[in-house]
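One chain follows as structure tokens, the form predicted on its own.
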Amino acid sequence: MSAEPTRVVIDCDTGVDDAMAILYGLLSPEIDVVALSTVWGNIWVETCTANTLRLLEIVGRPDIPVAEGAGKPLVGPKWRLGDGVHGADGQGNTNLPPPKLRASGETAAEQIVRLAHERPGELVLVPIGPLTNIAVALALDPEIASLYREVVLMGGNFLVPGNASRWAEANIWHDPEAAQIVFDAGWPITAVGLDVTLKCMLDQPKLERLRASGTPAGVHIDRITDYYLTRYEARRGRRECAMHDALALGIAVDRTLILNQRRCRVDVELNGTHTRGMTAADLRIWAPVDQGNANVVLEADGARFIDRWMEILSR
């Protein structure tokens, strides 16, 4: 990790996985969170825009600014989101009083460009959401792509099934037509998917010593998990959940949890009757690496993550 705290631009759809990535990049002495973004995904951009707020307002941090971003993906009409894994209020269905913060009126696309030409070169991008907002920022400004340090986003399914379908992970299927074009877009990526991910696993124990700990990020993320556990107990048996996005951008910080990635090319399936959204990576040994657009992460160190983890939110 670098002696500097690395400074990060979040584009999120606020559920679950989010909260415990968001907590810990507002509380790590390693992150310096410069703005937050809220796009569709896991329940409607309003309700995400009112869940990031209101972590901001539970570790006291009212001066990171909030934008509020795309409702609906680029092709097509708004979705039916239902409860899904993270509640009908995208928090475990714990409905907790509305924030209040407020957005900064400047959507999401408008800030991730503003931040790129005031800070060229300096900041690193970690979409864990829907790519919905960084394809609209790149329409609006292709420019940004050589103004980003790069791009760590949580996205992908690459040598296992998906999660959204049979073979999409959620945010890319989401928005295929979006993250086609972030893939796209010439500027350094890596992607953290559910090949890593789904082995990032954090269980009830833990999340009983979180709440023993007494912080306000703590006790907040054990209250909206049990109905994320419950869901993926469902799913798999045991009652543990899928750190994703924490996971994402604790690579986006620490390199040395990236125990094996490769270089090469990802696109994006769009027209498959059964496979839209799925990430197709050329990872044939004899494929050029020169033609690659992203680094995709194999494997991980998550066991050393959640203890890291464990550590910032505790105290």
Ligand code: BDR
Given for the second form:
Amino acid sequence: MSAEPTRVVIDCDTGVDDAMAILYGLLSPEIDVVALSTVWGNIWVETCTANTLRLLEIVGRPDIPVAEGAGKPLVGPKWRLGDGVHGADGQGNTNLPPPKLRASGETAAEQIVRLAHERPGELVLVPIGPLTNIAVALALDPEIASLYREVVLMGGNFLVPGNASRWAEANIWHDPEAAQIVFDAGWPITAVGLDVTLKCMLDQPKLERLRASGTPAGVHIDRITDYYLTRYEARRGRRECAMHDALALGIAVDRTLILNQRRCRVDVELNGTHTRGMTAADLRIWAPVDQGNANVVLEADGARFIDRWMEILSR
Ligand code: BDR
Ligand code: CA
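Cool, the form predicted on its own is there; where's the form predicted in complex with the ligand?
Everything in the complex follows now, all chains and molecules, and the chain you saw is the first one.
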């Protein structure tokens, strides 16, 4: 890890695991969160914005701008998957009071474009929600693809089943057209998908340790994660939940967490009856590496990441 913090711009649909990522970013000395933007996904975008602003208040960082973005996918009407994972408020049905902080007034895509020009070659873009804002930013100014140092996104499933549908992961499933645009933009992309995030599981004893630490971030995570954990338990029989977005941010700042990755061509299925939103990665051994458009992470050291995350949130 370098001595300089990694400067990141996080685009999020702040549900429970987004909050795990954002608080880690805000508190880790290895990370400088330059700006945040919000997108529809786990919840409607206005609620994602409120949830994000509340996190800034919890850790006393009102200086970081939050730009609100898209409320629906590029194509078709407004929709979303429902309340079954993150709760009706995106924060585990905790119904917390609205934040006092306000979004900046700039749109997410405008902010993504502006920052690329202000700090060329410096910033890592970390999308942890549907890719709508990123695709809109690319449409506003395709040059941003050469101005971001790289993109590390949470999305896709490469050798494992989906979660939103049998073949699609939720962030890609919400806006497949946007995802294809992002994969085709020609910038360096690392995709952190379900192959590794479903092996990075936070369990009840760790949440209890976080609560006992008494830190505002630790107490908040414990509070909002109860419902998310219960939903996982109902499906998987164990009281532990995936830290999808936090692991993606962890990998964005520490590549030694990657144990196995492949450079390959990733296309998003836009038509299939059962496969719309699937990330079709060409992982054949004879696939031409020079035609790759992404690095897909196939194995990661989730246990080491969780230890570090626990340390940061509980001190
Ligand atoms: C992704 O979908 C959302 O529900 C999570 O916040 C994460 O970004 C996991 O598939
Ligand atoms: Ca998310």
